[in-house]
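Have a look below at one chain only, the form predicted on its own, in structure tokens format.
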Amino acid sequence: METYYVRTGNEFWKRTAKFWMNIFAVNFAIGVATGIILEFQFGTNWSNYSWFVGDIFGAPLAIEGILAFFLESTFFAIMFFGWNKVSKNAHLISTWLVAIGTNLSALWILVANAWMQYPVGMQFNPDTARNEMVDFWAVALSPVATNKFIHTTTNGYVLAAVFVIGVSAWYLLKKREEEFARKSIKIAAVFGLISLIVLIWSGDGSATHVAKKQPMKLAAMEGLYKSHPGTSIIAIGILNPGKKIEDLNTNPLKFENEKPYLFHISIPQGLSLLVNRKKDTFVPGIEDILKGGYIYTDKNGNEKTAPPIEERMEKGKLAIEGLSNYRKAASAGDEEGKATAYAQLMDNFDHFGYGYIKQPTDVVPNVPLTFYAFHIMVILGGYFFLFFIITIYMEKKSLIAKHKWYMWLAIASIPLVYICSQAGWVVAEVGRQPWTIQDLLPVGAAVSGVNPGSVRTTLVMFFVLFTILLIAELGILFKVIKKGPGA
């Protein structure tokens, strides 16, 4: 919008850009306030995690802080306060640099998150009991990181587009700022549709990566317990609450007899096609992963037979034992003992995290939460695709201002797009439980030895604080919107 203003000199676009910039500023401030808290958590609540992988995880976060955050925060001041104080072109450059900076922030944060989902470019140092980065570019450019960045940022673009359309529809409903509203809707709808197409494409790539690197997450996303070649994909379904993974330990016969779904509509061979474009592909279910025996492709592209989780647990214990023996031998100056222990550790290191798992079913995430979050995300994604198509058509035909139903639909879509966005994060983070770092460090071994009462107290404190911030943010947003771009 500001680019239009600089190119045309039309004050209308300046007024429009300034209004949406005010909305952005409120969210930027809240983002800074809530994001800083996360940095402190690594030292307070996740000290074991920070020790184990801090050398790797800290690098992208440091780059984000030094490069991206300083870039966006510095030029944000010029963008927000610099109207009429710097030239048009200088102001426009500042605005674009803020946009670039926010995306760079997202990039490095998502590189860190992707590494937790798919740890690469590292080597374990038994002398310090820490993982150390040996290949920065393997971490920064891993296929999971690249795909996650594209998927998450385009998700943000779609959310922003729906927000702009919804707020603009409110003005049309109130018969205020109609030119501003129509042109904002036109830009947002086209921008949103293009972003959503990229979002869907990257979502397809995400499913492929999850299938290869986090098969248990994919099984939970589909509520898939037992599989076969040519696996179907669930379009719509209701899980059977009677089928509980805990029954595999206590009542396996009951678990076996319970059907996974009360109701479902599936697409035959859909999941197999989604995973690697072959309709006869075997996509393992939860029970298949627990029992092992199926063929999979490892990090090096070699086909292997998946071991049972119980076997991985035993090998994990051997890895932990090897580390313990290595450190004892190092203290005693026993070089031969060190070599033997090191070999035991490294031979079993891929299973290291499983040594902390108490029983095989503990590696299964919350299936209902992951399943429903995934399907809500997909269904709403389809809805927004239709929404943008309808919006572009109605705007082109000048029909939007004539139909109140559309205006109310656009306003109602604002909370829906937030639900869709958060559902995607539920899938990403709940679906990988119990791991903080996939296969290497479960949550139970990553936490600090903090008194549970202290954690509960701070959790309540931050819940209250963030609720107050949310109320304040909404109050400011509503006030800005009510005043409108003409204020």
Given for the second form:
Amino acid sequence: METYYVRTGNEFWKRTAKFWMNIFAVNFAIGVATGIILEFQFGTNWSNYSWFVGDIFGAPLAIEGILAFFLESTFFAIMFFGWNKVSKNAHLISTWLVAIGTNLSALWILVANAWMQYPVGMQFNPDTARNEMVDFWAVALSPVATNKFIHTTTNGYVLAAVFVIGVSAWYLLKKREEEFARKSIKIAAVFGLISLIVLIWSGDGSATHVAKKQPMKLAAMEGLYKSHPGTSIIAIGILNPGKKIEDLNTNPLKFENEKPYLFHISIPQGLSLLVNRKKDTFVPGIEDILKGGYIYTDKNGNEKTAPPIEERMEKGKLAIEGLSNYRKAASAGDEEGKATAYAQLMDNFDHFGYGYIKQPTDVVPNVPLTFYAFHIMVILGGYFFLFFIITIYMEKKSLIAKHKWYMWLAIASIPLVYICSQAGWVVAEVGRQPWTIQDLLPVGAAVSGVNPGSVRTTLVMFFVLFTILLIAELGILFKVIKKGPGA
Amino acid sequence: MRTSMFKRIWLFYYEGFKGMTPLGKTLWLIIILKLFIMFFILRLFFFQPDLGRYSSDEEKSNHVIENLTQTE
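Now the other one: the form predicted together with its partner chain, given that the block above is the form predicted on its own.
Below is the whole assembly, all chains and molecules, this chain first.
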């Protein structure tokens, strides 16, 4: 909108841009520095984890801190203080640089997150118990990282677009600021639709990566227990609450007899097509992964037979034993023992985290939560696609101001877009449980020996702090919106 | 020339903060309060780094290896 202002010189666009900048400032002020809490938690609650990953996380987070923070904070000041102090072009460049800086911040955080989902580019050092980065570009440009960056940032764009449309619809409903509202809707709808198309494309890429790198997550997303070649995809479904993974250990007959869904509509061969565009591909279900024996493609592109989880647990134990023996041999100055233990550790390192798993079903995430979060995300994604198309059509035909139902729909879409976004994060983070680092470190081994009472206390404090921040944010946002761009 | 540039930067921020709108002042107040709570309450009283009790990296490594190799 500011670009329009600089190109046309029309003061209307300046006023419009300033209003949305104020909304951005509120979000920025509430969100800024909240990530620091995560840093505190790493040190206190997750000391094993933060030590284990330290060298990998150090580089991306340092780049984020230095580059993006300074880029944002410098040009953020010009964006807000510089309207009458710098030239129009200098101001516009600052605004764009804030946008780029914010996206760069997201890039490095998402690179770190992607590494946890797909650890690459590192070498474990048994002397220090740390993963050391051996290939920065493998970490920064891993396919999971690039896809996650595109998917998450376009998700943010879609969220912003729906927010702008919803707020603008409120003005139309109140018969205020009609030109401002209509033009904001027009820009946001086109921007939102383009972003959503990229979002859907990257979502498709994400499913492909999950299928190859985190097959258990994909099985949980689909509530898929036993599979077959030409696997269907569930369009809509209700899981059978009677089918519980714990029963596989205690009452396998009951588990076997319970159907996975109470109701479902599926697309035949849809999941196979989604995974690698071949309709007869076998996409393993939860039980298939637990038992192993299916063919999969490994990191190096070689076809292999998947081992059962029990076998991975044994190899994991060997890896941990190798680390323990290595330490003992190092203390005793036994070079030969060190070499033998190192070989045992590295031969089994890909299974390291399985050594902490007590029973195979422990590697299954919360299926209902992952399944429903995934389907809510996909259904809402489809809804927003239609919503943007309807918005563009109605705006073009000047129909928006004549239809109250649309305005209410647009306002109601604001909470829906937040739900959609959060559902995506639930899929990504709940779906990868029990792993903090995929296959290498489960949650149980990643935590410090802090007492549960302390964790509970801090959790309550965070809940209170973030609730206060949410109330403050909503209060300020409503006030700014109520005053309007004319204020 | 150098002084002049620093002075201009200083004046830019000084005048910016001085002429801030009530919204800007409220947001800065929230940021300052938030940072105070995080660094002077949460960090000082609730989030002591678990490995902070060790002075060297070697001790920290030994502690983590001990944790990681005790699977029972």
